[in-house]
Every structure is written in structure tokens, then in C-alpha cells.
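Next up: just one chain, as C-alpha cells, the form predicted alone.
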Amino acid sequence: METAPRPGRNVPPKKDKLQAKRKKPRRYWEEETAPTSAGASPGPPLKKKRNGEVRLQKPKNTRSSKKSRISKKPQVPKKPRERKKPEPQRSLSGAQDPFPGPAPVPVEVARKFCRIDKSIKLPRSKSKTRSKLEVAEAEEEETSVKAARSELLLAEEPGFLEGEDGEDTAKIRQADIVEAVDIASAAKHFDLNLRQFGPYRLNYSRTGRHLALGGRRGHVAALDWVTKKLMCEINVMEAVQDIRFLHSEVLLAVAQNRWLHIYDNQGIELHCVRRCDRVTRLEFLPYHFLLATASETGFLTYLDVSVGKIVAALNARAGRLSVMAQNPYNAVIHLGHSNGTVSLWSPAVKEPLAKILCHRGGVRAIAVDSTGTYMATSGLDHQLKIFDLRGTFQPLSARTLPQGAGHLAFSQRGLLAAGMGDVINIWAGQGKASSPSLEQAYLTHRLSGHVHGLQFCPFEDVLGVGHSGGITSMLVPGAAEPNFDALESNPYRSQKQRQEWEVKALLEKVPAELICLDPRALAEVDVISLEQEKKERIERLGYDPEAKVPFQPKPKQKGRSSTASLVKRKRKVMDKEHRDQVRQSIQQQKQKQEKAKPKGSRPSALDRFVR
């Protein structure tokens, strides 16, 4: 009978397979050493006591929980880290950049985009308010620098018409310009012969892609004038006084003989606003979603098209209103009257913001440039004047015209067009934001009928003219901005992009109450009102609460610095100061009364009741 051999000195004991594969975890006090001999278990060294007991030796690097965590060594202040200088960038070839960092921006270019006037000193205010203003200034300066850098990326440059030595550009005809330009630009010059329903008023959309026209005999049409694709064409069977696109080319406002009507781009009537009756002129404020109407009854009405409510109805008290224009800079409406004055209106004020005496006779036409700096007016005295709107309202230049201008229009780059009978004259200045020179005409063109409407097309060197014979599209080099902001008005946007833009524009709608002459004043501090309120508060309380630094209690130990106790201590000190101020004011009043008494008067028993 076979028996299993007993483990002896020469026979090694058998190990379990799983136990052999599994490694024992190494403790944090153990150090990595060479593997020990078989049978010896890794771990801390054993220490024998005198009585023969075996125990684990305590590792030297462990800390006792009873010891304090505060180090007894003297703390040496750390030296501030020295910032390493950025190494110059190297290209892929290993060459060093000779001009490291961003390219410098010219100060004049950055100043063109800056909107903060640093010459005005900040008023005395709290440190928190001042820090916020400084942060806003820094952000504005950084934004202006970025805008100046991005100007290099603008692909197009504004053109201009220059004649040869001694050649007058006013003698250059439209046919000569069409022959000289490319095919795409030549296609933008056209004539629509519509004598049956004229005279016509016209309006371009904000993107400059669509054109709306309305004839006096009821003809209303909207088209994509670049591709000549007709969107809608109807006859309202009523006289049309004026026509305007609303915030997009989808909605159309038509001032008919009796009421104001709203149509879509398919010619379907959506609304009939009967509260706006006998309308003669229309203007749309895009950032406020307000449709301003001038009527024969002398009322200026503001209609909020986003909610369909009338914001204000102002009586101008000047008779029939047939001359109206808007200032694109501050959304103020300019009205021309028969007594030769021009009044400036805002829906937040029932009276005109300003009145300017412009002509000896009635005002025939008004136009304001895109920067809101200059206003051009023409009157029955055959005078064409340009006024400065920067607070002075003084005429800068004037010119006498043989017939007098019945219609005026400014382009995006400051060109001024005037319609005089069947002749169009255009004057140019030194550039954008400069007054046009009225000495010599830039272009001249004769039409087949009398002018009834003028407007420059946005972002296109095109002037649209509505006359008794139809519509004429003229080429005017250098009239429009060559580059457009795709987030603001994109001529090539899709339907989805237009819908997203409408939602964003509605969220950013400016309230009608903020329309004023100087929109920059909305972001400034009214120092006069603040001083007046402070003075009234001092008179009401009897002392100046801001004269002394407010009391700040010191923190105490053992739970005596809770929020409630701090508030109680503050209140106690404030009450004490208030009582002292009241006592002082009472004493001053008594002294004044004693001085006011006559010296020779005898004391009376009733003096005890006098306070």
C-alpha cells in the first residue's frame, strides 16, 4: 500500500496554483528589495521582547495622530516665481520669427472703431462702480483693436468716378458708365416703363436685394431686382401714397388713400390698421420695430409691428404732414412744415425735441446721412442747405437751385442726390462722414418724367428713382459700402438664416422710450441729478449719511462675531451717531431763535412753550 511522502528537509512543500500566481500587496512602509528566500514573508522586521513575544516594528516615517500638524521649523517666505520670458516662435523650418507677437495697429485706425470718449473724466463714484467702468473701457479698447485688425480682411474697396485732366464728371452719361463696367454691374442699370400707373414711389429692403414699388393709381409690386424675379404684383384699386418694407422683405406696408395696409411677399393682405388714416409718408425704425406714419390730419403715429399696438400718437400742430425723414443714428423723426421749420420728434416726448428754422418758405424735402451728422433740406425758396446736427443745428453750406429740389437722399458713403423736376443731380464730398460739396455736381442724369421718389440701394452703387414714367436704376460709382456685415444684413441669406435673424432681432429690440437726440447719454451718469438727490436727502435727514466712513465692527472670538451680533453692533453705532446729529441740529435751531429775538423784549410766561 502506497503512502504519501511526509514533508522533510529535502522535499519542498507544495503550493497552491492560485496562491503562487497572486502577488502579495506591498505596504507603504515597505521598500522594494530583492526577493527573499523561500518561505520568508516580506514585511516589517520583527522585534523580540525580553519575554519572548514578537511584535511588528513601527515604521520611522509614520506620524502619530496625537502630534500637532504645525511644523516647529521656522517658516521661510517663499520667493516669487520668476516668469520665464516667452521663447521666440520658430517656423517649421526652424527659422526664428524676426517680428514676434501681434502686428501693431495704427492709432488712427483703432480710433475709428472706438466708441468711448476718453477725454471725459469719470465722475467720482464708488470703487466697485469705477472698476466696472474701467473693465468696460478695456473691453471696448480691445474690441476696437480687433475690429481694426479685421479691416485687412475686407475684400472689396469703394470705387469712385474720376475724370481725365480737366474733365467734368457731371458730363459723363449713364451709357458711358455702362460700357466701361463689367457685365454684372451693367445689368444693374435698367428702366421700367410703367406710365399707365405712375407716378411711383419705391423702397429697397435693408439687405439691398429686394425692391418694392407703388404707383399712384394702385399698382403695388415687389421683386428681387438683382435677378429680376417678381415676388408679387397686385392692384389695390386705390391711390398709393407711400410704400415701405418692414424688418424683412416678407412684410410690406402700403399707405393707401384711406388706411394703412400690411401685405406679405405673396400679395396677401394681412392687416388693415384703421387707426392710421390718411397717411402720406412712412418710415420704419428697424432696431425698435416701429413704423412711423405722417398723416394729412397733422398726427405723427408710432406703430409697434412686433406686438401690433400703437405706441404714441403725437399732434404736430402744424397742418398737413407730407415731408418726413428719419435719422438712422438715433431713430429721431424729422418733420418738415409749411412755415419753413423742421421739428425733431421722439415717441417718449409729446413735444418736439428741437425746432430748426431752415427756409423762408415751406420745406419740400429732408434727408439725413447714415452717421446722423448732417441734414439736407430744400424749400420753396429754391435753397438747398446742409445743417450740422451735432448740437449746433447751424447751416454749413447752401446753394440756390434753378427749380428747387423736391426730393433728397443720402447714400451710405455720404453722396447727396437731389431730384429737380426731371433732372437728378448728385454731389460728393471727401468721403464718408464728410459734408458733400455743393459747388460742383458729381453726376447728372435726365429722366423721362418728373421725380417722385429717390433712394440709394444699400451695398450697391445704385440709385433708384421713381418718376411719372416708371422706375429707373442709375449707376453711381462710390455710393455704397462695399462690404456688408453678414450678421446684420446679409443679401445672400437663406430662409432659415432670415428666421434666426428675426428671433435675434426681436430679443435685442430697443424700447421706444430710449429714443433721444444723443444716444450716448444713455450710458453716462447724470451727475446733476445725483447731486440734486443727495442735497434733498441731506435736507430731509438733517445730516449727511455719506460724510463719515461707515462703522465696521472688529471680529471677536468665542462665537461673538455671528451675523446677528455684527448687525446689532452696527445698528447701535448708527443710532448713536443719529442721536448726536439730531441733538446738534436742535441746538443750532435754538441758537438761531435766540439770535432772532429782539434784545429789549421782556421774558414772558409763554416762552416755555416755544421750541
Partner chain sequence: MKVKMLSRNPDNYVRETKLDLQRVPRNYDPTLHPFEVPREYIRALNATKLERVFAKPFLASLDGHRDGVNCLAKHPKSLATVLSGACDGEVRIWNLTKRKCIRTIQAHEGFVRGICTRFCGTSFFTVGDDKTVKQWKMDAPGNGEEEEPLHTILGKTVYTGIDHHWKDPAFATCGQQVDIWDEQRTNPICSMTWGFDSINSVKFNPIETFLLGSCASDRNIVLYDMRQATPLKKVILDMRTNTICWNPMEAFIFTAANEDYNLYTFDMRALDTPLMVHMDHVSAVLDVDYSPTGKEFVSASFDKSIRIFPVDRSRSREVYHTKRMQHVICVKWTSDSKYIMCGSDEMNIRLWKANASEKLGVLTSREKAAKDYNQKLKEKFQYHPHIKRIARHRHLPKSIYSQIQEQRIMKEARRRKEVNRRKHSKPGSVPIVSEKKKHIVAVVK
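If the one shown is the form predicted alone, what is the structure of the form predicted in complex with the partner chain?
A lone chain is what you will see next.
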């Protein structure tokens, strides 16, 4: 066997030999001059080996053309994990795969699916734990990339409305939009003229297929608004304060003058909940099966509709409650009070989780967007404010409106609608997860009566408005999420599918105790009790079993491990550890100083005295 490197080859001989051994038998239809090594091959270089010594040189233009072919979004720089490119397959005809390697993934999309904050460094831990964490991170990255790739399969595109140069979209009337869009969409714009029993509150079911409306003078109706098929229509002979669908379109909660009533879709009264009296506002938390009611007596009551029990009745101690909204991200209830504060409630805690002073006068309306990032409030001081809910509760933008908004609603894609008297204003942001900019209205519309209820229809570009003249269904292009997830809420589901979904949803009903500001808190490490446990264990045992044992030098060869040399070796290790410690503490100090320094200011001569 020869071992000396052959001259004239830039490839290590051993691999060459292997290669020669593995050379495929050549078929008669194959080219005579099949390339044997990367150096000798004419045309595009071929990758022959797995270990990546001869890397495939992709021509740049292929990549850019692919970019333009697949997506116009920015591309990810290649992930280091996916560096292993498969060998370009040569087909029988000799054609090469024009798009070798894994499909590229747009950065923005992949970030959307990312659940781990990679900026946080992994903690110092045992190698076993650390390797586990690393594996988990790698897996997470892979799944997010895969999910991002699946974005290609989404069928629908969101709607939009753009004016010509200089044309203000707010000037565009509903009639113009109806004229411009297709017949099916035009049919979604309608007015129900119901002057007799108004003003109306309304609610869309979670799938966006059904609409419930309740007039102040007792008129309650539910209909499939897409097909315009009426499910039931009754008059409860009592003032209706609010109306809400429960988990599906079959059950309907109506806050009447005295008590809370629950009807089915035939209009048959199923329950009269007397524990919830004089209710003004209703909210349904679909994943917890909780119906939150705010009452005139100042109580916030949570009713578990799956078992029919009152989970919690919290006294807000702020008088009559008439402004309520839920945060769909964490199921926290926001209550607006007459002193200008908004309080955040969870059924697990008797006190509010947070109180935010939002307005100088009382709070008139609240809305929280679907990502749980922004809260819009309007007050008696005619202000409309948008707050950031991620931690500090700071106002992001504010605007004074001539009349002040009485009703607010966020759409799935972050559009904000406000009802002011008989006018509806809609503002839009830049993208899906950005706050709406309040400078320029996206759409406006004047109604035939004063607004009494507002809701964007889920999964349809429609805003439902209940007013004193009846119900108006407005077209708002770009409001809704175009692609629904059928396992979550499917507008086209059959009865059987709904029943199956109901069973699944009940099985994974989240207990009310888990409602808190951060819904991901359950997945975090419980450091406090861990440390407490460790402390107790040390106390019990009388020593720390996980403490680092002092270095004990191993005896070396005969004669080499005199006491002096042993001590010397020990000393060496100890010194090294000490040096490491000092280095670390210096580094920490430096970091602290850098943090303390105000950014952007010029360095001053006095900085050296800063400790």
C-alpha cells in the first residue's frame, strides 16, 4: 500500500485513495470525461467529499436570482448549523441542481417563531445540563426555521387599501370601496336598520362566522352574518347591557338589567345566573372558559362556564364598573375607572396586578391588541393614548380628539378603530406587530346614529358597529388575519368538527390560577425554590455536597512526587484559580462602569474618579 503523497495533487492521498476505491462504475451512457477530482473538473466545480475541504463554490448570481424567485424578504445569512450542503445531484442528462442546499429562510419570519431569547447567555452549569440546554436550543432553532419555511404554504394574502399619489385613504367612502371590490366582499357591507330597539351592542363569535346583537330595549338576535341566516331573535323584555358568545356560537351570554342570562342558539334560556347581578360589561376568556362580568356594584366576577361555578368575585373598590377589556395574550382583564386609572386583574389575585394612571378624567374605553403589546385608552379628557404593556406601561403616543372616543377596538392585524359620536375613525400602523400611528386616519365613516358597540370581525376584513340606528358592517381592507388555523378556530367548520373541537378545548382548559401577566412564566426555571431547597439541604447535611473539592495532585512516577513538588503543583493550580477570579472581578467592574456611564455623552476628565 502506498503512503507517500502523489505529486501534482492538492488532495491528501488517503482520501484520494478512498475516493478511487468508491468511484462509481461508469455506465456506457455517461460522459467519457467524467471529472475525477475537484481540481481537474471543467466547468462548475463539483463537491466530492463530505468533510468540506473542497467547498462548493456557488456562483453569486444563482443565489440572487433564487432570492428574487422565492421571496422578496431579506434573507438569512446561512445558519452555521446548516453549512453541510448536500452534493449537487447530477441527473442522467448531466443537468445540475440549480438550487443546491437547503431552502433559504427569511430572517423576519424566522424571528416570529423564535421562542428563546438567544441574546441571553447560557448560565454556567454542569456540563450535562449545559449540553442538554444546547441541544434544546438547537432543536428550537430548527423548528423555528421549519415553521418559517411553512409560511410559503399559506394560501391567502392580507387585504390593503392604497390611495393614488396624494390621495388620502380616509377620504375614501364605503360606497367607493363596495363598488371597487368583488361581489362576495361587497356583500359583507350591510346596514341593519333597527331604530326601534337600539342602541345595539354586538359580538362576533370566535370563528368570525356568527354575529350576536343586543338592543338596549331588549332585542336579542343571533345570525350567521355571512349567509345572513337568522339563528334566533327574541325580546327579553328587559334592558340589555351587553351580549357575548361563549366558546362557540351555540351559547350566548346576555347581561340584562338585573341578572346574567345564558341562551342557546335557538333563543331558549338555559341559565339565569343570579350571582352575577346588574352586570354592565361581559368578557369571555376562551382558553380558560371563564366569563368575566363587571357589575354596577363594583365587582369583577369570574364564572367558569364549563362547570358553572363562580371562580372568583373581586371587589375593585372603584365604584361602578362600565369599562372592561381583556388582554387576549395573557387573559388579564383591564378595568377602566372614573378616576382615570386602568387596573389589571387576574382571578388568582385579590388585588389588581397593576394600576396605570392613564387619563386626567375618567376612562371611557379600553382596547388591547391581539399580541398583548399595546393598549389603547380614551378618557373624558378627549385623549386617545396608546400604552406599551411590555413591562413599564409607558404611553407610546397620544392624541387629542375633538369629541373623545367612546368605544375602541383593535383588529387582528393591529388596526385601531374608535367610535366618536356617530363617526368611526380607523388608524393603521406600519406592519402587523407595530402600534397604529395616530396622525393620519386610515378610514373614516359616518353612521346614522351614535356608536354603542364596536368589534372587528375575526378572519374577515369587516368592522361591526352597533349604533342607535341598528348595525353597520363596514369594510376595512387589511384588518384581519388572512390565514386561519383550522385546529384553533375554523370559520368553515362543520358541526362534527365543532363538536370535536369542543371536546379538545375542554380537555385542555387552562385553570384560572394560571392567569398572570406573563403567560410563559410557567416554562421558566423556579430559581427561588431551587435555591431554597439547596440551602435547606446544606443545612440538613452539614456540608455542601456540590461544593468544588480542593485540588489534590495525583502521585506521579516514582521519585517525581516528593512533598515539595506536590506542594508546588498544588500552589500552581491555586494561583491559576486565583488569577481567574481576579480577572473575572475586574471584568465585572468594567461592565458595571460602562453601564453606569450615560451613553452618548462626551468623556469627561472627571470620569476617572467614577467608581
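The model shown is predicted, which means the values in this text are computed figures rather than measured ones. Positions refer to the first chain, counted from 1. If you superpose the two forms and keep the largest set of C-alpha atoms that fall within 1.5 Å, you have the rigid core.
Visitor: Classify residue 181 as shifted (yes) or not shifted (no) between the two forms, where shifted means its C-alpha moves by 2 Å or more with the rigid core superposed.
Guide: For residue 181, whose C-alpha is compared between the two forms after core superposition, the shift is less than 2 Å.
Visitor: Would you say residue 105 moves between the two forms, meaning its CA shifts by 2 Å or more once the core is fitted?
Guide: Yes, residue 105 moves 2 Å or more.
Visitor: Does residue 533 show a Cα shift reaching 2 Å between the two forms after rigid-core superposition?
Guide: Yes, shifts by 2 Å or more.
Visitor: When the rigid core is overlaid, by how much has the CA of residue 570 moved between the two forms, in Å to one decimal?
Guide: Its C-alpha shift, to one decimal, is 30.9 Å.
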